[in-house]
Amino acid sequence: MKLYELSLSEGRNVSPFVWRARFCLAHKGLEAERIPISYHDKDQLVFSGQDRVPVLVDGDMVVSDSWKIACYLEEAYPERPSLFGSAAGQGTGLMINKFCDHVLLGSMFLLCTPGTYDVTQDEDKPYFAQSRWEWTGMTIEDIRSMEAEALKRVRSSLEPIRQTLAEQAFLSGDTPAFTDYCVMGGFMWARTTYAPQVLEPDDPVEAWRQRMLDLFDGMGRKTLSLEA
């Protein structure tokens, strides 16, 4: 089993989508050889029919997209701990996946993009800056100047998550599962690219985040981080 993942300067792992896949693999008790690629060598992904990470290779199976990877692992390894718990849980997982893609990561984009640029290899910085300009019409410095507004947006977007975690230890209930890993992917992006604290110390989401960092022998804590 191999997992192709984005690797920036000093081997930094910043992709929220790769982090989702890594947490899912750990939940299932599966180990994959991690294959690092950078922005300039996307040609390594041609075999997958697209150019984005994560890509999981399991024998003859090639699966791209973190949601599809989670669903594949659930179907291919039913004897291992479930990521969803039930068909209904998988349906809820899809909803959370869409929330993360379109709301949480959308709000985190402004917060994490400058730091992602800063830890991108020098040879790839022109590509990164140009692609973000094409997406937003803003330079990296334009985005950097919006930090205060970006932080406000992130905190506001978390209100449903916050209220849930005020009543239970994990988004999935008493124990973590896919919904937790999906949201935590965004926080791993912030942990690896943004030094200030995203959350107030008394925020229930922060207490949850600390629990998530401890999972799987502290996998999240052990990554190279900018977090103060």
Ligand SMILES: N[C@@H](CCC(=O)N[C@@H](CS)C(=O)NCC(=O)O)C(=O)O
Given for the second form:
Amino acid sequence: MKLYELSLSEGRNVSPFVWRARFCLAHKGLEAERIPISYHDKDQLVFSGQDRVPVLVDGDMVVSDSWKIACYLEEAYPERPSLFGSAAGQGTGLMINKFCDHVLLGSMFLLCTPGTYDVTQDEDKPYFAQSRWEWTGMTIEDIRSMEAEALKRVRSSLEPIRQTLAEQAFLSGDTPAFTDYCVMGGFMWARTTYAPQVLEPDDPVEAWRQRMLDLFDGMGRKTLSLEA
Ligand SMILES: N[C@@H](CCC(=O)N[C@@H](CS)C(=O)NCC(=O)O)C(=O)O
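Can you give me the structure for the form predicted together with the ligand, which would complement the form predicted alone we have just seen?
Next comes the full complex, and the chain you just saw is listed first.
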């Protein structure tokens, strides 16, 4: 198996979508060779018919999009630990995936984009700034000036997650599964691009985040991060 992933300066793995895929692979006990891609060499992804990572190659199968990768792994490796638990769990997983994309990552975007720019290779900085300006009408410095508001928005968007984690160890219940990996992708983006603490130390989300960092032999904890 091969996993094409975003790799910024010093090999930093910032992509929340790639982190979702890496956690899903680890949950299934599968290993993939990791192929680093930067913004300037996305032509390496042409074979996948699109230009985003993650892309998983498993034999003849080419799967792009983190949600499709999770569904592919669940279907192709049913004998391994389930990511969703049931068909109903998979249905709810899609809703969580959309919540993460639109609400959680929407607020994380403002917090993590300036730091992502800072760790982007110099040759890619103009592309990165221009593409974000086209999406939002804001320069990187405009976005950087919104840090305090962004932090408030992230903390507030986490309220349903916070209340869930006050009652159970993981979002999926007693043990982690897809929902946890999907949300954790956002926190891995923050860990690799935003130095201050996103969460208060007594926030139940912070205790969960620490548990998530310990999973799979500390996979998330070991990555090059900006956290103290
Ligand atoms: N819906 C896709 C989103 C993938 C995506 O946007 N990946 C980003 C990395 S975080 C990317 O490839 N960006 C390339 C670019 O901005 O040019 C998924 O869930 O995998």
